[in-house]
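Encoded as structure tokens, the following chain is the form predicted alone, with no partner shown.
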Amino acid sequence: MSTRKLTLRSFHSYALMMFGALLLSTSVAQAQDQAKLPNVVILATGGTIAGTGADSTTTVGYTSATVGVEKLIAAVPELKKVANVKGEQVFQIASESMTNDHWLKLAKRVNALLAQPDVDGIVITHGTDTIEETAYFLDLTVKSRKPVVVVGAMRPSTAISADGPINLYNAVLLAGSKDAIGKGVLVSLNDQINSAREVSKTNTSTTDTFKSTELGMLGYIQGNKAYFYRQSTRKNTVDTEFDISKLDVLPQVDIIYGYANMTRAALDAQVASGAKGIIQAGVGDGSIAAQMKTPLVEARKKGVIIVRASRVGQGIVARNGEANDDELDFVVADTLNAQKARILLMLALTKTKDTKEIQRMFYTY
């Protein structure tokens, strides 16, 4: 064999060896990069973020909850740059159909995942209609300081400028951020970070609908980073007294809405159906109409817990303000809106029926 052939063979062997070493080195480097990323689990529940419309201009009248979690993840390949992501389809519904049973199942799954050392954060995709309620329920029942972020979209996945992909990307980024640890359950849409306790949907269709109007949002997401400027002072997650691990059902709590010329019909029906608590979303400062005082007192005498909230949506409901709560043995909702007051009362009733204790909880959470 000629020296020239030996030299070419040696060169080919060397080139193959170097190429293999390069591939190995690249593979090791990629594995090291992936190992440095946080591990985030996306729990999908349906909603507009998983919805589809008839065409790209359909932003109302679309069908919610049609896209599965794997397709949601695949639609945002950039996720792999900020986290190691896994997905689970917990359920697939429009959020107006969310029930207590869904909440219990979701909270138990979140707690089980966060107890795993290889899970750093959770993202929950959700319909926007009841995001604030699910988020607040989790804020009171999740038993971990690891980040939990609830996210949705105002436009279906098929729409021009659909907001779901960027909202999902930001939510995963936030769930993997060390700055989000211990902040309670967060709601993130429209590049903004809000507290589960304080945020509400304020517009039927615009992408900037979620606001903590008076108390203010917690921060922004910009340039692939979460910026926090404040934190809620109310206790949440691991600091709450609520344990749903062995609960299969929540007490029935209903809401009556205050309005001029209201009647007792709705209240009587709710009490008759077995309500253990009633949230009165009264006018103004939770005011009670003259014709409603007697039926509310009657309900209280039957053991039903009465909480005065306000339909206004902002501000403190003053104890012994528009009603003598001490005399009537009523509770006030503090700054919680009626739908969140309902959640806290349900959980409170799993612990006690003492109105003084329940009032303490409303001033604590």
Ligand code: DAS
Given for the second form:
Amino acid sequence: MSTRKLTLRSFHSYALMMFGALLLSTSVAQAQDQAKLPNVVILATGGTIAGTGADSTTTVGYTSATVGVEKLIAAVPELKKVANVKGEQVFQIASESMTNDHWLKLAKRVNALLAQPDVDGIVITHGTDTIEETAYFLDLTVKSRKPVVVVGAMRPSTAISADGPINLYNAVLLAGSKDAIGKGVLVSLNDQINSAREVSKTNTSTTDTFKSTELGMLGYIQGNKAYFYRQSTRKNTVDTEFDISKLDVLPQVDIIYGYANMTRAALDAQVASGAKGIIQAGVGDGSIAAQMKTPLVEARKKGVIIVRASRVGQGIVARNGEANDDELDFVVADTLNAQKARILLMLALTKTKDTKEIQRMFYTY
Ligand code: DAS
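Go ahead and give the structure of the form predicted in complex with D-aspartic acid (DAS), now that the form predicted alone is out.
Below is the entire complex, every chain and molecule, led by the chain shown above.
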């Protein structure tokens, strides 16, 4: 074989070897970069973020909870840039159907995963209707400082400008962010970061629906980075006294809604059905209508814990303000709305029936 051919052949094999070495070093470098990314587990529960509509203009009247977690992840390939993600389909429901049983199962799964050293954070995809409740339940029961971010969407995955993919991307980025450690359970949609305790759904259908109104959101997600400007002053996660690891059921706590001309019928029915606690979402500063005082005192005498909350949505329900709580042995909800006061009272009742202790909890969490 001529020298020229030999030189050409050896050049080819040398070039191939160099290309192989380059490929190998690139894939090793990529593997090393990927290894540096946080490990985030996405727990899917359903909701609009997993919803589908008849066509791309359907933003109401769609079917919630139809798209599986793997498809949600596949729809956002950019997730790989910010975290190593794994998905689990925990439930597939519209969140108006979320129950205490779902919450206990979800909280136990979250705690089991966060106890693993190879899990850095968790994202929970969830319907928006009860995100604030699930998030607050987790805020009181998760036993880790690692980030837990609850995320949803206001438009189904099939809609023009669906907000699910960007919300999911931001939630995964936040769950992998060191700044989110120790901030309590977070709710993140619409580029904003809210605390589980303060956030509420404030609009039936717009993408900016989640607000912490007067007490304020914690920060923003902008340009692939989470920015925190404040954090909740209330105890949460590892600093709470609640342990659900051995609980299979939660005490029944119901809510009565205050309005002019209200009657005792709903209260009596809930007490008769076994309620261990009643939250009154009262008018104004948790006021009690004249016709409701006797039935509430009767319920208290049966051992039912009565908590005065407000339907107003903002502000502190003052103890001994609109009612003599000391004399009636009632509790006040502080700034918690009725649906969150219900969650705290359910967990409080797993520890005590002492109203002084329960009031302390409402001033602590
Ligand atoms: N029904 C709503 C729910 O599942 C849909 C949504 O907004 O997520 O909460």
